[in-house]
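Below sits a lone chain in structure tokens, taken as the form predicted on its own.
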Amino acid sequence: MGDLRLEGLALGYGPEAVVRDLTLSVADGEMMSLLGPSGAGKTTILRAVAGFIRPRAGRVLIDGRPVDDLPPERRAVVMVFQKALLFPFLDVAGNIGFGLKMQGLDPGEIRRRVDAIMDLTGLAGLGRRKVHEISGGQQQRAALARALVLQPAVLLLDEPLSSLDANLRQQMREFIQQIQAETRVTTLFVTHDQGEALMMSHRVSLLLGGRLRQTGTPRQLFYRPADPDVARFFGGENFFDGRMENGLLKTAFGDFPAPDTENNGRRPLATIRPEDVRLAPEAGNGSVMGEVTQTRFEGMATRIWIRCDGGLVVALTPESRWTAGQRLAVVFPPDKVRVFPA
């Protein structure tokens, strides 16, 4: 297939930038997801993979060869798009078998290759029907076997599942990632979702204000955030600090070893997500004792609020007995306290 690298990319509309100073890797066979906010960016880096728009700076390479001066059609890069995109006038096969016929391609080397893509993406037998007789997702999947059937290098998803209901947009999240480990198709995914983002991918790049703020795995942005934007983003909401002695952060919720940060006397910040939190009914051993302001049922869990001596703290767990105005105690297991090196 294909490896992807972009180097210093700088992007923008008019004098606006969108995106600047962007560096960033995708291997060979590897699927990735480009995530974040509305506004970040994310479609405008695939538009420029694609060649759509041309970067102010930096360049776009495909195994190893820039790709800038060459036209979209010349990369070996096939984009699909929020919406399906088919053609009304098509049937289901002669929409998939469509950038095969640009391409010259023989009819019986396109029937070939449209029959093999239609049974790997389950839509055999609809070969016929218009695209007004299939399902929302069954159109999803003909935009993406159209998109295969082409045997790019890179395939770009721009939020091609943000217009399904929760559970076909869950069949096809599955759907995808069963594809692309068949395939080994490199994959770039673009999506705002951050449970879509851990779910599919190999690895995740944070986009936050035209800038990429960390990649890696699910579990490292998830559990390690690089900074404090990052875990705000992945719900981070308990954030407090504490004076540095000894490779020790000293807070009111305990003692946190800090190896990454050093220097004593300096007060970095620390976070622990709210799942990790934990609650009992009288104090113990690295407790803070706190009463229970609020608390909001979420189904599997219930959100508490709990007002300590040192500060605001939430947590999430699957009891349901607090209630407001309810003393208890809570503990910050140390090996769950992210410190950012200050």
Ligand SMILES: Nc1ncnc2c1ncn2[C@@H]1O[C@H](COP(=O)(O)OP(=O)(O)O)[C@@H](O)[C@H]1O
Given for the second form:
Amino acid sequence: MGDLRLEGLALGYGPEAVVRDLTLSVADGEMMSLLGPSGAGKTTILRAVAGFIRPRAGRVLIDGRPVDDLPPERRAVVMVFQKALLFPFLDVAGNIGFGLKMQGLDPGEIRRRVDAIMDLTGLAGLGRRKVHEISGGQQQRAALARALVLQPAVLLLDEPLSSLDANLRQQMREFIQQIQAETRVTTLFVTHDQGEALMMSHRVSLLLGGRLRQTGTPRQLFYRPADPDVARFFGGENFFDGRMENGLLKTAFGDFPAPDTENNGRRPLATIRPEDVRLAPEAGNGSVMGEVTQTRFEGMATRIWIRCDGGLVVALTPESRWTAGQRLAVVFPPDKVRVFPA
Amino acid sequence: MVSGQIGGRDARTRAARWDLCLAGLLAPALAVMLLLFGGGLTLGGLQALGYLPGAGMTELTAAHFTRVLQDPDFLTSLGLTLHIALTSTVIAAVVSVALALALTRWSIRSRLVHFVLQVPLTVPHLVVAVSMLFLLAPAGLAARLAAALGLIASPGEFPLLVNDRGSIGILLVYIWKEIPFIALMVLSVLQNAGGELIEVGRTLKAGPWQRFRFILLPVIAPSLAAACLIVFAFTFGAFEVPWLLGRTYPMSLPVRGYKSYADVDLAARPEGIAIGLIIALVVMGAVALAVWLNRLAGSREAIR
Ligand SMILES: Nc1ncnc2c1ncn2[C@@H]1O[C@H](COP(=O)(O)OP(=O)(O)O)[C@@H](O)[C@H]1O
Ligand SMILES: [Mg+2]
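Moving on from the form predicted on its own, please list the structure of the form predicted in complex with the named molecule.
Every component of the complex follows; first up is the chain already shown.
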């Protein structure tokens, strides 16, 4: 049981604010990713929620109650750090049971709960190991177990997978997702990896330069970015403008429906993802002609730069038959074009 | 995984080769030290066993050791020495931990503080002892100052703090000297590891006292214990401070050993050396333990 609400937070270390005007709600049982490039202020936000940093403005509410006057040890949130930070003087079980011991539970009860959480996190049988006698992935799981065993209202995870190698990372993503689904603990998960955020969370909140730019489901952020910066963060490369007429955006690449864009005289921007651009050898219905200027083989797909009258277009295609200098037809399927609200 | 093992083995051979290299470079110095130190100990051992041809004693016997150990005065001296070493070490340790915590707590990294902290490290014990004598003696600076301030009626009323029953003068010298040593050791551990683990403790709902008891103390324990053992070993075996600031009876073990050794009666010499060897044994034991604890502290840091 726990929901988290951040209202108008301003956070910083020196004279300059690092995070400004941040408002965000995480619902009870929800897994929310806080996504952003390195230095965007993600850790700063988690530290403010955990109570290590006092906001300069705004409030943090847990279950509807402001917690700004409570120190970290009196808040119903537990933070898991980027490094596992296990206590080197305790064994694995001692680490996981640490918080329960601090609450004064009796040893039998502690053992029962620690065993249960070790089963859940796949650490069964490792309780007596020293912390340097388990692998990096197991250390991260122990750090997670140490937090989960306290049944926090809100769990804060600060890039807990960033120190793991690619394979282990993928396993741990699925693992954390599964644990979250089973325990239904309200989770704010910080990552700089868009794939990780999209695959793991119910909702994603994108932070750029200390400001929240868009919050929504993974599909909303990916397919309906709020502005060109958000689109760029998720790999958007094609941006073009046009003129609004009767709910249609008229552009050099065709006319596209834009129901939620107002006809206010400005020239709205539109975008299409590189993998949604269709290519054909011959001109056809709704196509524009262009010339390939550059290609780059990327394994599963080939990235192609095409000069058209309306500007440079980047396409990502599974076909590898295109070469520089070739002329081809480019089609923007109308349902794949995203017109930004002006 | 595999590459990790290879890397590990590689690193280990490299480390071994490096050790060997180092040993080669140090060999001449080590040889001299072994000869002087080991030779001295052996000669001393022989003399303590009663082999003193110059004085006509050639029979090897453990009698001197037995005599030393059975002498009730030896136990009194041992008691006094332990009192001096343990009391000064414990007080210095408590003050040092408090000091180190305060410095990290208020994140004081000022150069001045660290400089001031290092000053006592550079002043020889003898100098401190002599200063203490000037300061605390019955007609010393402190006594006159107290009298001038009207705290006491005359300098003669000043409490006896040197050559006193409680060895307070000796303790003060040692405590003043050892606090920076222990505090700097503890400080370096705290600055390396303390902060992050304390934050973990806070988010796991440990209160201030619990964080001290269950995180800080275990974190600093190996280094603190190692520092204390070294300090204990030193104060247990050092001669000059109790010699200057102690009473004529009972004497601390090192003073007693020296007195017997330097006695005009050559027959007292084996006893003096026997005491010296007993001290050496205690000191080496403490240092060995300290080295082991220091390794433990080091291996812990490697985990993080
Ligand atoms: N302790 C600190 N003191 C001063 N500036 C800091 C501190 N921690 C982080 N910053 C600055 O705040 C900004 C955001 O940092 P952080 O929250 O760690 O970003 P992220 O976790 O998204 O990578 C960065 O510009 C960083 O340099
Ligand atoms: Mg960070």
